[in-house]
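Given next, in structure tokens, is a single chain: the form predicted alone.
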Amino acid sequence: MIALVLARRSMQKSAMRKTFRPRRSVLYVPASNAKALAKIASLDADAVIFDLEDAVAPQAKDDAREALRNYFRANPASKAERIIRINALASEWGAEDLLAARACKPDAILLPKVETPQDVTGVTEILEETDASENIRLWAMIETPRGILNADEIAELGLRSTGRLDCFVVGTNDIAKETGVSTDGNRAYLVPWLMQIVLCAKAGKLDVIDGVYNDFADAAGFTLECDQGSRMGFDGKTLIHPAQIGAANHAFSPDKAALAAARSIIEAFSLPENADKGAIALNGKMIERLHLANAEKMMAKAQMTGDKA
């Protein structure tokens, strides 16, 4: 009986595992900006967020939705993951945004200012009731004090096979506005909250994307913040300008030394004498199977992004 229960749990966990998608560079593009939409196909961003919210003025919301419908009709496929950020359902534009986003069939819909699990499950129920494709996932913006405090409960939805939740996106500008915290320097006052969001996301098996760097002309500062975000455990960074794509892709990709080490771990565990071992000695270090899992994940990521050891 115990073995049967464990087997069922293992099957449930396997069913909940998500296909890996590189999300090193996630570019915001206003849905109302025709020139920006036309350039997307030529960019190397891993993902694009088509924005119907902050980047679109109230009087331009209707036109932006129509432009988005036309864009997806003309471009049914994309090398980049495609996400549509809608306005909050409680706003006057939210319902129309959700209907338009659902019709476009993007890879995901990004929900702004998520503060409770119900903010996500409510949209999930609407998608289910309207027979939306199961391939449409949900991303959640964590950008308010309440959202940070409830991030653990929200992230638990990532463990449900029916939850649709795949990713957290941090809204650092809104967090700063809501709290008055300084974002100058190395974000010292913001880091504890960012780490809390990262921890909750990882507990829910979610990806988590760092906030934007506002001064897109400051390449050196952007590079430093990307490096900081990578070291903190973020999977990528949201961007406001195409010029930031290359630096983000580099910062959130494993370096050659890390890839070489990962390859060594995989090769060592593949040896017949190590097949049944939980831990082995390699280059003077004790290596466990958790290191093998991390190594395999890193190599899979490298293969997807074209990086080589």
Contents of the next structure:
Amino acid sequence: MIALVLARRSMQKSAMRKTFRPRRSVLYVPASNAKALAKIASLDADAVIFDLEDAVAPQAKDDAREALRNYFRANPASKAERIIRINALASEWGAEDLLAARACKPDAILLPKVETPQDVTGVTEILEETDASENIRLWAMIETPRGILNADEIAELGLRSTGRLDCFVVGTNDIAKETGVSTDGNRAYLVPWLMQIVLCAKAGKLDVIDGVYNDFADAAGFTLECDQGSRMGFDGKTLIHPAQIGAANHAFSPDKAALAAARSIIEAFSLPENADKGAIALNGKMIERLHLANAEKMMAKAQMTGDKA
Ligand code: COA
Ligand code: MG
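Next, give the form predicted together with ligand COA, keeping in mind that what was shown is the form predicted alone.
Up next: the whole complex, starting with the chain shown before.
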């Protein structure tokens, strides 16, 4: 009986496991900018966030929504994952944005300034009640002091088999605005909050995308911040300009040495003499089966993004 219950639970868990999508480079495109919209097809970003919120002036909201509808009508499919950022439901534009976003059938809708689990479940309920496709997922911006403090509870929604929450996006500009924290000096004062958000996201089995780097002409500074984000455990970085895509794709892909190490771990555990071992020695280091799982995950990701050892 116990075995049966455990087997059922494990099946439920694996059904919950989401399919991997590379999210190394996540480019914001203001829905009000026709030239930028036209440029998307030629870009190599893993994901695009069509923005109706911060990047669109209040007087341009209606036109931006219309431009978005036209864009999705003209471009029903895309290689990049497509996300629409709407204004907060409580704002004067929120309801119309949600309606328009739902009709566009994007991969996900990004909710700004999420502060409580109810900010997400409220939208989930509307999507369920209006029979929106299961394929429309939700992403949440963590970008306010309250949102950071509640990130743990919000991320728990990622563990619900019926939930739609897939990803956190950090809004560093809003965090700086709300708190007065400096983002200078390698983000020294911001890093503790960022690490907290990463930890919460991982506990909820969510992906988590780092904030933007505003100075898009500073390629060297951008590369440093990408490397920092990658080492902190972020899955990718949000971008504001096409010039940032290549460096982000590079920084959030495993390098050749890491891929070679992963391959040798997989090979070592596949040897008949190691079949029943939990830990082995490889090149003078202890390797456990948890390293094997990580190595397999890395190789699977590399296969999807075309990275080779
Ligand atoms: N997405 C797609 N294309 C973009 C783009 C973006 N985010 N930013 C710039 N481009 C395009 C431009 O349209 C231009 O296209 P072209 O080659 O056809 O002329 C090309 O890339 C070069 O752009 P550039 O002239 O260097 O920049 P710009 O002055 O046109 O735009 C910004 C600068 C900052 C206004 C613009 O990059 C932008 O709006 N970024 C996103 C801002 C945003 O969404 N903020 C909210 C989240 S923080
Ligand atoms: Mg914002």
